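Just the one chain here, laid out as C-alpha cells, in the form predicted on its own.
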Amino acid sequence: MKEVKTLKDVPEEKFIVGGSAACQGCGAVLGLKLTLKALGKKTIIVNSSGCMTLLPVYPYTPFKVPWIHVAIENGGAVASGICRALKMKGRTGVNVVVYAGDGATYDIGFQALSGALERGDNFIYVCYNNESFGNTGVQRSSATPYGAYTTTTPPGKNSHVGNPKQRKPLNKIVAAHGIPYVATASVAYPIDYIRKLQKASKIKGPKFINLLSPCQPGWGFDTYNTIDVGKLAVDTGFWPLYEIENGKFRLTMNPGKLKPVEEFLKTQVRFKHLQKKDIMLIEQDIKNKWRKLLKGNFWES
C-alpha cells in the first residue's frame, strides 16, 4: 500500500458502511475506519465487548472484512489464537487487529494482552481510549484522568474533583515488555496514526497504539466538536503523540509551545467541576511530563 503523507494519499475504498448504532460524533467509529483504510481488505478485526459492539447487530454487519466480537476480557487471547491457524495453513499479509476499548485493555482484558504480548504473536492492538467504561454507562477505567467526572467518580463531600487517581501508565507497562513497537495516537489527526499503523503492519511481533478517541456523551460536548477537542487533547500536551520503536522514544507531533489545558478541560462537562487549583495542579504535571518527553526520557514521564 502507498506511504500516506497527506490526506490525499488516504486510500477511498471504505470497508465500513455508515448507519450503525453507533453515537453522533463517535471518535472511535472514526477510528476504526481509519484503521481499515490504513491496512486494507487483508485484515481480521477481533472486538473485545464495548461500545464498538453496536455496530453489527445480527444478522447485519456494517464491516466488510472479518469481524469476531469476543468477551471484554480476552481479546489477545483470540487475536494469538487467529495468529497461530493463519500460521498452521500458510496464510501470510493478513493483519491481525484487536480494537478493543480501555476497559477491555487496561483493567478486564489486560491479563490476556499481557500474555499475547510476551508470546510474541504477529499481531496489532489498538485500544480506542475513551477513558472511560463507555459502553456500560460511563464508569471510571484505569485509563480516566484525575478530576474526570464518571458515573462511578461524581464530585461531592467527599472528593471535590471527580476522579481521585492518575491513569494508569499502560504505555509504559505495555513498552516494558520488549515488543518492538508502541506508539499513541488520536483520531484528530489521521495521518500520523494511518502511518503509525502502516509501519506498525510492516513489523513482525506484537504491536500496540493507544488511540485517543473523544468521547461526546461520556465527555459532555456537541457532536460536531470531536475532532477539535481531540486536537486540544494534544496541543496541550494532554496527549502526547509518540512512537517507541525497538525500544528508541520518538515524539512524532510537537506543537512548540503548548497551549493552556484549561482550553481542553473546559469543551468538556466532565471537569466543568475542577476548581482553578485543580487545573493548575493538571497543568504541572503536564509541564513536568513534557519536559521529560522533549529530552527522550520517557521512562520518567
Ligand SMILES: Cc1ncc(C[n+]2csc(CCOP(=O)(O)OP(=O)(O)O)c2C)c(N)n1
The other form holds:
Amino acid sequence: MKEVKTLKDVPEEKFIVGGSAACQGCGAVLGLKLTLKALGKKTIIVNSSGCMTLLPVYPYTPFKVPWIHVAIENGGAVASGICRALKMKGRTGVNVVVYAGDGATYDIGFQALSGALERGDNFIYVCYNNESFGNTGVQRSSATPYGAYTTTTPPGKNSHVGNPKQRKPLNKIVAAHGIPYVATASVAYPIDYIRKLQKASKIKGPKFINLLSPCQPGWGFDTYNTIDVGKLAVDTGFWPLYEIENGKFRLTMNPGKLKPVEEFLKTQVRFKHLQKKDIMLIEQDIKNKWRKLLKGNFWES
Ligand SMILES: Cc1ncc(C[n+]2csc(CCOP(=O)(O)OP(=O)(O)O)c2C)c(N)n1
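Could I have the structure of this protein in the form predicted in complex with the ligand, to go alongside the form predicted on its own above?
Complete assembly follows, chain above in first position.
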C-alpha cells in the first residue's frame, strides 16, 4: 500500500461505485469511499444498522469488497468473530473494519465495542459520527453536541438550547481501554484521515477512529456544503484532529488561531435557535479544551 502524503498519492481505484440510496452530500458515504481507498481490496466491512445499511439493496450492491450488515448492538462482537475466523483459516493481511454510526457506537453497540477492545482483537473501528441517530429521523444520541436541535431535543420550554447535554467523552473512554491507537478525523480533511487509516492498518490490536461526518438533512445545510462545514468544525476547534498512539497524544492538525465557533454554527439549521450568550458558552468550552490539547493534556480536555 503506497503511503499517501498528498491528494496526488490517493489511489484511483474505487471499491464503492457511484449511485446509492444515500442522501446527496452525505459525509458518511464519503468517509466510506476514503476508507476503502486507504485500505484497499483486502478489507471486510462490518456495518451496524444505520444510514449506510441502505447502500446495498439486495440483489444490488455498490461495494466491491465483502460487506456484512449486523444488528446495531453488535458491530464489535462480529468484528471479533471475523478476526478469530481469519486466524483459524491462517489468513493474514485482511483489514477488518467496523463502520458504524454514533448511535451504534456511543449508545446501542457500546457494550460490544468495549468487549472487543478489551479482547484485543485486530480490527479497525470507524465511528462515522453524524452526531445523531440519523437513519431513524435524527434523534439525539450521546454524541449530539450541546445546543443542537434534534427531533428529540427541540428547543422549547424544557430547554431553550435544544440538546442540554454535553457529548459523552467517548474518545477518552475508548483510550482508557489501553488500546494501541485512537484518533479523531474528519471527512473534510481526507489526507489526514487516510494517513490515520494506513497507520492503523499496520498496528496490531484494536484501533478506533472517530470520524466527523456532516449530515446534510440532520444538520441542515446545503448539499454542496459538506466539505466546508466539515472544515469549519476543525478550524473552529469544534472537532480537533488528533491521535493517541500507544498512549502518546499528538495533535495532527493545528489551525493556529481558531476561527470563532459561530462561523461553524451559523452554517446549520440545527443551531439557528441559539442566542449570543449560548454561543459564548460553547466558545468558552472549546477554548478551554483547546488550551489543554495544545499542552498535550488530552485527559483533562
Ligand atoms: C436494538 C435496535 N434499536 C433500534 C434500532 C432502529 N435503528 C435502526 S438504524 C438506527 C439509527 C442508527 O443511528 P446511528 O448509529 O447514529 O447511524 P446513522 O443512522 O446516523 O447512520 C436505529 C435507532 C435497531 N435497528 N435496533
